[in-house]
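What follows is one chain in structure tokens, specifically the form predicted alone.
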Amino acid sequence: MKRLIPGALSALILAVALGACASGSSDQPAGDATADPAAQPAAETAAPASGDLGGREIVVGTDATYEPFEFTDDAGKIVGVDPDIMTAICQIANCKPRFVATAWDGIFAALKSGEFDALMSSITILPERETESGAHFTVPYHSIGQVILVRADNSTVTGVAALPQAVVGVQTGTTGDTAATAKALVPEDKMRRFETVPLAIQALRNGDIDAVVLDSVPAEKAAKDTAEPRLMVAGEPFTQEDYGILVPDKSPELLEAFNAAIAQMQDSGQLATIVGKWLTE
């Protein structure tokens, strides 16, 4: 900055003083709406609203073999409860979801390596999954329980008490797998692990196993299928679990936006409506 020489400084002080007097004698009230717009302070640019993701694309990893939550339709598109919920979340949070199919085995490592922006794949909220993927779960968006799916013509497996005598199928690495083996509920030599739930259900239809332990909603969907042999759910759910979306620790703004949207959809009943739609189709 340049310095003012003494004479110029005196002149400047005098000019400011005269200007102040003139301002004080004005008949225009302070803050009058007719004041010169150029003299008003410039308006600050509004910051993006909290929870607004600015229209960004969100790449979502999912194991698309879990009807009705996520599966591939005849056109090759990933559809189901989770894609519909994520679409609704993004309508609120201003983002664009893009689901990418990936195998369940390795899905958490894929998120940690940066392959996806989030995981949404009927994932039960468990602390060890957060650790494995370097991520945090959102608040729950749906609650389920583990149930036993059997053939309708099976009269021996009627509930949890009968599982130790049955040959039981599960999807490897799921909470169905954990629930079936917990407290030696199913002896290891009678466990049959499959890469996907559809493979386990097909083995059940074929008579290769006596039961499948899986989440309640996909089990209910399978029980509604009219294909022969018919299937049914034996007994009541024997666990209580919550589904959440996994978001990397490096993306706290994503977690905040998703949580706010889920809360809004819970309050409005939109979450229940989406799940109900897929159960009746």
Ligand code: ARG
Given for the second form:
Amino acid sequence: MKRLIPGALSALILAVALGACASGSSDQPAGDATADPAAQPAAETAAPASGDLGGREIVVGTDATYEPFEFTDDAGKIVGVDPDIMTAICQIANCKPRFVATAWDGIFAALKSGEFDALMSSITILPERETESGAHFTVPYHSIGQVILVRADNSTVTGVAALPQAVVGVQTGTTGDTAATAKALVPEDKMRRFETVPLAIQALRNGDIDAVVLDSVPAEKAAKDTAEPRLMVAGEPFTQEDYGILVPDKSPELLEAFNAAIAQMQDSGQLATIVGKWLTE
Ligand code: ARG
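Having seen the form predicted alone, I'd like the form predicted in complex with the ligand now, please.
Then the entire complex follows, led off by the chain already shown.
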């Protein structure tokens, strides 16, 4: 501690000396440093207020195979909970979202390489994904848990305890993949990895696999589908996860605007209304 004080003091002296030196060598008129703020109001009023994105377009990358959060309707349009939430965010933050379909595999690298302004794809907030994509997550906008989807007719998989005996499908690289693999819950030779969840569900219907591990909301949606064979969710959610929007580190103004809008929509109940609407549809 004793040694730190002289260190800090000398740093301070150095800083003062450098400051004096910098202003001494400046070409600017001395008055500039203390310029009257009233002399530069134009720049301040031209910039949109914080939280106002000035009407700009936001290109949002998404794996549009995750009904009801993001999927393609019959007209080829990407629709669902996430596009609706982003539209509502943009109503508050003054922007125009444009959703672009991309594969889940490589989605984080695509954000890092600058292909999109943001990612919104039912993405569970995980610190390593921020590193991988050179981005930050917004505050959570929805919470889910991993669940087990099975065929409704006499499935032997009744919950997590039965997973080690089952052949289990997941979407590669999702938290369903991690949750099923964690602590060798499902042995590697019983894991089946698919590019998308609809492919995993198709395998489940065909009887090629016994269960699919995925987020609770898309699982509930699949269980509502009346196509035969019917599907159902077995047991309770066995993880707790929050969804966030990934925003590149180079766009802090987006993060700030999105966070403020999400907080407002959380308070007003608008977030819950949007999710509810897509679940009952
Ligand atoms: N929430 C899970 C995760 O982040 C699954 C997300 C999959 N999203 C998608 N659009 N396919 O890993």
